[in-house]
Amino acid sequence: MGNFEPGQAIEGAYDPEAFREIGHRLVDHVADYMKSARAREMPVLDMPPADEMLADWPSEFPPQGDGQVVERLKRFIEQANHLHNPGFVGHQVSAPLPAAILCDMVGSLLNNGMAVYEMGPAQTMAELHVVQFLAERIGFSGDAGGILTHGGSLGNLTALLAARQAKAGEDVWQAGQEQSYAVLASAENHYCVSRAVRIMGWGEGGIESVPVDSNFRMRPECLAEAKRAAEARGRQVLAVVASDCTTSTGSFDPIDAVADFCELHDLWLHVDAAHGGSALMHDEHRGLLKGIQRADSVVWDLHKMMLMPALITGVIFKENRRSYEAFAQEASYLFEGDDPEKEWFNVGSRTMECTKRALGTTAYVLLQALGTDLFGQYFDRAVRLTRAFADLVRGSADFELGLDPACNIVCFRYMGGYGSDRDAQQMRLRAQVLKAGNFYIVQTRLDGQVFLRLTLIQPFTTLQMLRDLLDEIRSFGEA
């Protein structure tokens, strides 16, 4: 018989006291980093060209390591895009709450995959309670349910799979797809919706685009014509996807009017509220999602406007039974019965993922420990700051506002300086802002024109900082 002792290397790698020592060092460094980032003592982004970065990082992995875990993690922190810097006003990703970092650490420690209850009993209960909380905020009844998954892309795919199973008139999951299908969606819908329908085999014609108004919201009066156009191409329309809010402009599609159309034509209504769902956390702003309780399914990202780490997405169904129909599949080594609803405690039957992180743990702990009011107050502050910044832009003769912001996304452009190519000017200005390092901003296109775009998602960004941003852009433009 051979020697089956773990060996010195494995013993050392799992040494609790060694972990305690490097853990203390790393937590101290992370705390110092968050303090420094909030004080803006570093550029938001200091990014060399990709080929230089690739060459600068060692590519060899030695047979015996040097034990420098903390030192390597420090380098990742140093060379990151610093979301904890209040100058980060770019993409829709939050600076996670410090407590969330600890939640993720415990999640990695336990590493319980979430396919079956016995692999994560407490984590399963946490997920189900979080899902029920989100369903109640939406306004769904006690029959609602769903799951947490890794991001809005998987979330939207899951919801549309359920829509197909509910509305197609054929059991696509078991027998395969014979018909050609389509969904109706705003011209401003997120690209992951197009990906979802292509994954389902519907091709380029799987989405029929619905025109938007001057504020980039879906025009419900155009739904009937879009449906006729899809049907003329031989497509059976199954669902309408409302975007609340859109990624480019933060615009909210009018859910009530869309729901009226869906009820009239027996269509599934899916609301992609990945970003805007958190408006439901504050009474003053939940009107942005008026009518959302009439949806059949809703996607809501907690890693956007709920200060949680990526990725935590709720896929919530008005009827819990629909959540089982998206992935109605036998797996005898996991699930014991032939009725997945009877095994409600095995969430793997309702998600694309089998070995899924315990996403509910982080959300459950934060909602319980910090209270729900925190998230409503955060959302309210972001919206009020956005409106104040929009007023600054309106009051500046050398800037133009793309549209009145509905949430916390602002599109604007610099109109001063010289030159006729305004689009090239905006792109040049963005590059100069990034190089200066005080802010991280992005850009988008509205009606074919390039606009600078801010997402006011960082909890410590101030109005004075945004004044400084306008001054910085102005100085680059005048130069």
Ligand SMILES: Cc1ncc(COP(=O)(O)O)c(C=O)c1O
Given for the second form:
Amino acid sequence: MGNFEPGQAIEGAYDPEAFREIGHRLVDHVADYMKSARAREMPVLDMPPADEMLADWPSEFPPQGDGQVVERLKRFIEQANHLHNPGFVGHQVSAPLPAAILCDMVGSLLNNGMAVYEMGPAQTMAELHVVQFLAERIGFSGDAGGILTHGGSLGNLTALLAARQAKAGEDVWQAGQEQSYAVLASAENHYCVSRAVRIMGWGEGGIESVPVDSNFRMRPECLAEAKRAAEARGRQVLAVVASDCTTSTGSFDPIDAVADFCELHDLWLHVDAAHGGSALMHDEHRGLLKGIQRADSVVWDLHKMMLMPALITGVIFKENRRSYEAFAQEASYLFEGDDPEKEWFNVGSRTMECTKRALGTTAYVLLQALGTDLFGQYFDRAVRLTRAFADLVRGSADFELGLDPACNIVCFRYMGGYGSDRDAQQMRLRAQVLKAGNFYIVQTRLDGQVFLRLTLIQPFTTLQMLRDLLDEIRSFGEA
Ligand SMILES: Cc1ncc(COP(=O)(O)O)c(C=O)c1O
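So that was the form predicted on its own. Now I'd like the form predicted in complex with the ligand, please.
Okay, now the whole complex, with that chain kicking things off.
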């Protein structure tokens, strides 16, 4: 017989007193970090070339560790892209609320996996309550429901799987697919929609592109032609995906007009509101999503404009029962009985994920402890700041605005200086801004031309900082 007493190493690794000591040290460090990031005491991003970074990080994993948890984490913090620095105006990822960091810690502590109720009883209820909250904001009735997933990409796939099961006219889940299918979406949709379609086996032809107007919004009057084009290629059209808003330009597809078309042709309407969904948190802005209550499904990322850590996504169905159809699969070792709806408390039957982090707990705690108004106020501030920045750009002869921003994503470019190749100039300017370290900005293409792109998602970015950004770009452009 062997000795099954835990060894010294495992005892040490689980020692609560050691945890207390390093935990306090780490929390102190994190609080100091947040303070100095907010004061912009470090570059937003100080990034060596990838091969240098690779060489700089030890790759050995020794048989005996050195116990240096905090020191290693400090190094990660130091070398991060600093989202807590108000100069972060790049991609759509939030600087999480400090309380969210603590929620994540408890999530890791409990590690309640959530596929089945008994593996996360309270966490399951938090998830379902958060889903109901999002459904109410959308304007869905009491029949609505859904689940949380790790991200909008998985959320969009989940919604489209349900759309297929609802509209295909054959039981694809059970028997495989005989027909060729397609969805209609504007070319501005997030690439994860195209991936979802390919994952479902529809290939490149699985999306029929609908033209956009000069503000990059889907033109609903072109839907009929797009449907005909898909059908001419032998595709049965199942759904329309509206992007509210688009990633590149923050443009909102007109949901009411798209919903009219879907009703007329018995198509599923999916609204990808990963970014724009948070407009529903403020009365003045919810009009951006007018008609969203007519959707069959909606995806809403809480890690974008709800100040939560990645990834927390709501996949909300107008009819809760549809959310069971995405994965109409039996797993008898987990789920008892053959009617998953009777087991509404086992959320694993409705997601790709089996073991799933308790995403709802973080959202539940934050929404209750901080109150819902905070999120509306934050969204409103971001939109007002964006409008003010757009005015600045409009008022500067050496800058061009790509389009009027509808929410907090803005595209512009520098038109001064000596440059025959404007695209190369914007890319160079972006590289110079990143190197200077005061801001993190990104770029996109509008009608093939390169534009600088900001998402004003950081809660402490000010208009003066954005004035400084324009000056910085100008000084690089003139040099
Ligand atoms: C409109 C839209 N949909 C989907 C996604 C993908 O979401 P995630 O990164 O959470 O997978 C994004 C991400 O930027 C997005 O902007």
